[in-house]
Every structure is written in C-alpha cells, then in structure tokens.
Amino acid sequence: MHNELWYKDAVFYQISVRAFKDSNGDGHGDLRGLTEKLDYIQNLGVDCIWIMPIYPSPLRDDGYDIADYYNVSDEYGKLDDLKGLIAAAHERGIRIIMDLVLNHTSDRHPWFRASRSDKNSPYRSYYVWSDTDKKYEGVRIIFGDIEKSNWAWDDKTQQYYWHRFFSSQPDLNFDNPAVQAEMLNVVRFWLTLGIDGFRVDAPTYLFEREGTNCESLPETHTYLKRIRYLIDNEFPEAIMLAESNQWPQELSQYFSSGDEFHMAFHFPLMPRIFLSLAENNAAPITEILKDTPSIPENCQWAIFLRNHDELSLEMVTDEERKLMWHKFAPEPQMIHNLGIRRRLAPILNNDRCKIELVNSLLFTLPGSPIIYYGDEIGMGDNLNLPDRNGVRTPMQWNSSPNAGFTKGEPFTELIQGQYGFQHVNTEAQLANPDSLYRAIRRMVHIRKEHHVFGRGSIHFIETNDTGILAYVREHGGEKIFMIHNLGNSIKSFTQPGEHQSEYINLLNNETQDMQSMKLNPYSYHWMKKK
C-alpha cells in the first residue's frame, strides 16, 4: 500500500465501534465485531476507516472525554484486538485512522484527579487553573445551551479550571512543555501500534491568550507542526485530518505550506449542499467553492454529508437556517443547537432520488468523501434518544432479532417503523441489484477508477437554469463532466459549443449526445468523452 498521497484518492468510512457489530453478546459493538465486517467494508470500496474514540472513558461525551490515552476501553476489547483489526484491514488494503483528542481530557483522567487533589502536584500545571473566572472574557461558549461559562469551580482547591467544551472535559495546558511532550508520545504510541493517522478533534483551542478569542493562535499552529514533523519523519504515510469548523480562508491556515495538516473538513460546503437542494439553486455550492482558496499540492479537503454530530447550520445566515429547518427539520425535536439531529435519509424524507443526488455531489466535488456508517443503506434515526444519540444507533445488518447487531440486549433502542431493521438492512440491499447500497457502491467504485475526482481542478459551467449544477473535473488530460438537476421538474441542459461531443455516461456505460440533454428531477450524470 506504499503511497504517501493515498488520502487524496481515498474514500473514508466513519464508524462508531460501539454501534457497528457486537461479537460477544454483551450488547456493545467491539473491535472483533468490526473485524468480522471488514469484507462488507471492502466490498463497498472503502479505502480508510475512521473509528471514533475507543479509549477508556466515562462516556459523558461519547468517548471524547478520555480517561486513558494509552489503552482501549474494555467495552471494545484489548489492544491485541485493535492490532488484529489493523492487520486484517491492511490485508484488505484498508487503512485505519483514529480520533486524537488533544484539547482536553475527562475529569476522571488520572492527570486531572492528581491536578485537583493537590496544588503542588506536578500534574497541577497539566491544566489551566485560575483564581478568577474573569480571564479570557469574551471567548465564545461552544455549548452555550448547557454551559454558562468556560470556567468551572473546584471546591477542593478553591480555584477555577478552564474548559472549552463540557465542564467534565478540562482543557490541557499546552503552555506546559510536559503536556506537549506527553501528547507527542501519545501520537507515537498509536502510530507505532500500526494505525494510519488521526482525525484530530478540536485542534483550534489548544492555547489561551488574553485579549484574543483563544482560537487558532500562532502557538497552536506551531505545536501542530511539531506533530506533523514527527509524523513525516517517523511515519511518512500517516495523516492528520483537522476537525475545525471555520470558513475556508481560515481553514486553509491549518494546511500552512503543506507542513501542518494533510486534510481538513470543508465544514461550510456541507450545509450548502442541502441549502442548494432546498432552494433548487446551485449558487450556494458554487459560491462557497469559488471562495475556497487553493491549497498545497500535498493537502486535501475532506467532504461529508452527515456524521455523528448534528448537521451544523452554524455557517449559514439566519434566513437560510430557518428555511433549512422548515424543509428538513419541521418538528422541534429534530433541532439541536444550531443544527439538525437527523440522519441523511430522514432529512431527505427517504426520497431515493435526492439521496443519490447528494451522494453524487459527495463523490464528485473536490476533496475526499467520508461516508457515515449506515448512510449507504439509508438508515434512519431515533429521535426518542437524547442529544445526538439518535444518529448513533446500531448498524442494521439483517432482519433477525436486534438487526443482527448483537445476540444480547443492545446498548440502546433500535430504530422502529419505516426505517426499522426489518425494512432497512444490509443483507436485503446486498441481495437487491436496485438497492441504495448498490447505487452508492457503484459511485464509489467508479470514483476509484479516476484520479480526476480526488486530484482534479473544478470548473463550473454556466447554464440558463439556476437549478442545474454542472461542472468539469480535470486532471492529467482527463475531463469528466458532472450535471445535476437540483429541482423537482424536468430541465433541459445544452452543453457549451466547445464541449459538444459524444459522451459515455460512466454510471451506466451508455453513449449520449450532450448537445441537448433532458434532465429528470434530481438526476445526476457523470459524462466522459468517448
């Protein structure tokens, strides 16, 4: 698998290990269960799995509150089980990246317990303590619906500690050289074990400085480059993927000159895919991509439709947010924070044409796509579960009891009704040549045959209808034309004169004259010159 730029062409697949497959009947998914399902993942065409946190944790934040950076939670197995998963995945040509949570630990972590137990402890300075909660005033509170301050009071030591997320997640003090060295050791530990990189959680907030918003500070970038230097010199095929919810111009600084992150999520693009569908207008997509700066050749955007969090609408206008809530979250319980706590299929009212259309955009716009587990079969959600847990339910493997996920009692409620496992499961879709799974798999495999999707330029084609999104992806002499009808009516598309020719539709291998095309509602076409 030797290829230092492998991530530019890769298709990623995000997995909650707890929710994927249980191997021992305790009701929780585990590493051995995931290993059992690698053939399914390989068949889909996935190049890299992103596994959500599997560290020991009190699970106040679904594992992002880490209590031990150097181990696997007993719930998921042992380190040897992870080694077995890595070896089995690599045998199939599949890489694995893990979550790396740099910014904070759990308040149950031994470091924090020592820190709050004694002001003279060497671990006291592993965290940010203060006699006052007036420092860093004006810094935004990320979970403002739950936390009223970024400071929390500790009765034992009579001081405040700093936290950018929940108060159960105290921030590490990266001004302490010992903390910097410790986290470099964590990176080295997991890469030595054999994983292929990290999705770095919340890298924006590592340092604090008075008079700033404490985000994306120069010191933060300096430290992140230290991690990249370690990786380049000791693990040259491993990658870092930045989770930083910012505008493209700001996000691009996390690439620096190609010596910081290899990849970054393109957060602003995601809601605009849905906004374009809601408005029957290509402009939200074209405008955000035109505003996206070029990035170094060895860097790549990561693009996605859904993930384990709410569909964030933080980066759209108030009017656009109201429209998207009206279209995609018409009931109050569907809304969370400034987003929508639903899976892809329910958001689009289980409309197969719309689901395929947005997936076509996912696989053909610039960047490497990330599929959220279960979206390839159109899984639903459980809005009866609190917070964002409704989109983190067990994978639906078949129609047997408990969806083939476990022989025991599932850790959470299974989905019922229209999206229940009796109706939506992988076994049925694998057997059906016309299933959603088959359509998604076809797109994945066609994408993998053409480097133009992962590496090519994009040029938007002017049309006489704002509801048509047409563009050319070009790389190394290869050109592929993408045409999407974002509306619910039949539209006509005329190819500009310089491009008129006979084309083959890569999706069905049919020859087509693109001089004048009839586009069915929510249709998509991947066209290459014969």
Ligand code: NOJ
The other form holds:
Amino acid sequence: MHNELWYKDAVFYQISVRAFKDSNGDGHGDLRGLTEKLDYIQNLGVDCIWIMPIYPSPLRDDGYDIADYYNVSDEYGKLDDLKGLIAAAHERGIRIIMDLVLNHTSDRHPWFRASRSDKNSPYRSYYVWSDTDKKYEGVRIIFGDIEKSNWAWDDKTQQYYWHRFFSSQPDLNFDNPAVQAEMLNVVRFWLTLGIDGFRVDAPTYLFEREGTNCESLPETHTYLKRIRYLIDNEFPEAIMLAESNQWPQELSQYFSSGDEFHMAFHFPLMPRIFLSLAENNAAPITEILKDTPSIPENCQWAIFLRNHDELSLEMVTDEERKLMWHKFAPEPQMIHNLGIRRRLAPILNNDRCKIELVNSLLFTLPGSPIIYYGDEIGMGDNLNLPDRNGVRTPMQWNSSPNAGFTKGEPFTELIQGQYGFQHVNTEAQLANPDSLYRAIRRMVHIRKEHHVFGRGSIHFIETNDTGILAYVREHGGEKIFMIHNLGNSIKSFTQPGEHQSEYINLLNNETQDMQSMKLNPYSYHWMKKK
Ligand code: NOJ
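Having displayed the form predicted alone, please output the structure of the form predicted together with this ligand.
Now the complete complex, all chains and molecules, led by this one.
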C-alpha cells in the first residue's frame, strides 16, 4: 500500500457508523457491523472510508460535539474494535480516515465543565469568554435556523462564551498554547492507532480577531500547517481533508504551497453540478472550474454530490439559490439553514438518467470523488426527522425485516414507500445487472484503471449547444473525452478538429464515431481513441 499520493487516485466512501450495520442487535450501527460489511465496500471499488465522528458525545450535533477526544463511544464499540476494523480494512487495501473536530468541543467535555465552573479555573482560557456579546460583531451565524448569536450567556460565571455552531458546541481558544498542544496530541493519538488521516471539521474558524469575519485568518493557517508538519514527519502517508465552505480563491489557501491540507472539498462546484442540470447549461460548472486556481502537485480536490449535512447553498448567488430551492426543494420542510436536507435520489426525482449523469460528473471532474453511503443504491430520506437526520437513516442491505441493518429495534424509523428497503437495497441491486449500483460500480472501476481521472488536466471543449458539457482529461499521454448531455432532448456532438473518428466508449466498449455523435437525453460518454 506504500504510496504517498494515494489520495489523488482514490475513491472515497463516507459512512455514518450508527446507520451502517448493527452487529449486536442494540439497534445502533457499530464498528463490528461496519467491519462485517467491508466486502461490500471493497466490491464497490472504494479505496478509503471516511467515518463520521465515533467519539463519546452527548449527540447534540450527531457526534460533532465531542466529550472525549481519546476514546470511542460505547455505542460503536471499543478502541479494540476500531483497531480490528482498521486491520481488516488495511488487509483489503482500504484506508480509513475519521473526523477531527478542532474548532469546538461539546459543552459536556470536562474542559468546558471546568472552564465554566470558575473564572479562575486553569481551563477557563481553553474557551473564548467575554463580558460583552458585542465583540466580533457581524460574524455570520452558520446554524441560523436555531442560533441567533455566536455568543451564549453563562449564568454561573456571568460571561458570554463564543460558539460558531450550536451553543452546545463552545469554540476552543486557539490563542491558548495548551489548546494547540492538546490538539496535536489528539492527532498523534489516532494516527498512532492506525487511522490514515482526517476529514478536518470546520478548520476555517479556529481563531477570532476583531474587525475580521473570523474566517481563514493567517493564524488559523499557521496552526493548520503545524498539524501538517507533524503528519509529514511522523505519518507521511496520512492525509488532512479540509471541510471549508468557501469560494475557490480562499479555499485554495488551505493547500498553501502544498504544506497545509492534502485535500479540500470543492464546495462551490457541488451546487453547480445540480444547477447545470437544472438549467440545461454547462456554464455554471465550466465557469467555477475556470475560476478555480491550480493547486500544488501533491494536493487534490474532494468532489461530492451529497453528504450528511444539507446540500449547502452558501456558495451560490441569491438568485441561483432561489432557483435551486424551486427545482430541488419545492416544500418548505426540505430547506434547512440555506440548503436542502434531502438525499441525491429524491432531489433528482428518482430519475435514473439524471442520477447517473451527475455521478458521471462526480467520477470524471478533476479531484477525488466521495460517495455518500446509500447513494450508490439510490436511497431516500425521511423529512419527518428533525435537523439533518433524515439523510442519516439505516443502510438498506436487503428486504428482510429492518433492511438487514439490525436484528433489534432500529435507532430510527426506516424509510417507507417508494424508497423503502423492500424496493431499494444492496442485495437486489447486486443481483441485477441493470441496477444503479451496477452502473456506479462500473464507473468506479473504469475510473480506477486510468490515472487521468485523478491526476489529469482538464480542457473544456466548445460546442454550439450550451447544454452539452464536454471536456478532455489528459495525463501522461493518455486522453479521455467526456461528453454529457445536460438536457432532455437528443443532441448531436462533433469533436472539433478530430479527423480520426474511431473512439471507444469506455462505459460499454462500443466503438463510436466522434465526428457526429448522437447524445440521448441526459446521456454521458467516456471516450478514448482506439
Ligand atoms: C460540519 C459538519 O459537517 C456538520 O455536520 C457539523 O454540524 C458542523 N461541522 C459542526 O461541527
């Protein structure tokens, strides 16, 4: 497995351990359950699993509120179960990264309990306290549906504490060297245990400074580089993946000169994939990628369609957001904060052609793709569940009671109706050569045969139809042409300046003439010269 740039070619798979597979019948997914399902994950072609937080937590934010950085919550098992999972995954050539939540802890964390117990506690300065809530005015409120201020009042010690997310998630004070050292220890602890890296939660907000928006400050980057330095010196194959919801220029600062993050989610690209489809227009995608600075050789974008949060619409204009709400979230309960709290298949009306089309973009645009568990079989969501829980329901393995997820009482209601496990499950889709799972698996496996997808340059091909998105990816002498029809009418495509007409479509091994290609509605073609 030795390969320092492995993440550039990798296919990632994001998992909620609670929702994936229960091994002991208590109704909650756990680490042993996930270990049992590694064959499924391997078969799909996954190179790296990202597991969402498994730390002890009061679960006010599904584990992104950590009460102990050095342990696994009982619900998921023991540290030994995690070691078992890592060993079993590594045996299959699969790596595992986990969430690292630097910015804040749970209000139940012993540091915060001590901090709020007494103004003179040595832990007081682990958090950001103030006599007034007028400091850092104008800083945006991220969880605006629930929180009305970034300050929360503490009755006992008569001061406010700072929080960028829920008030139950007080921000750590990174101006305190003890906090900085503490978090380096956390990093070292998990990497020593065998974890292959981190999806770093909310790295944007570590420091606060008056007169700024308290985002992506120079101090923040300096500290993040310290983590990278530790990793490079002690765990050279481990990676850091940035969850920073910013515009491309600011986002690319997280790569710095190749000495900060290895990877960063391309947040502005994601909604534009949906927008391009909605408008039958390639421009949203081509423009944002043209605006994206090139990144150092050892860095990589992480591309995704959906994840465990709402489909974020922070990185679009007001007008584009309205259009996307109208198209993809027609009912008010589908909107959360600014985004859309639905899964991929329902967002696209369960339209198989559109689901495959956006997946084709996921697997062929520059970067490494991250599949959200269950989206490969077209799972649905449950809008009756609060917050973002509706997209975190149990994985649907088969049509037996409780979807084969648990022998006990599932921690949450299973999806009913059209997307219920009786109709949508892995067992049925593995057995059916025409299933969505098979189509996704095919794309994943073809992608894995060509370095061009993870490493190649991209060049957009001009066409006379704005609803055709065509580009060529090129690397080390290999060239693959990707042609997508974003609309619902038949179109034709001519590869300009190409006199040799014989191309092979990698997806079905058929020879096609690229001098006049017929593009069916929402079709996608991965073409290579014969
Ligand atoms: C981003 C995570 O994706 C989200 O689920 C969480 O609520 C916030 N960060 C706060 O940790």
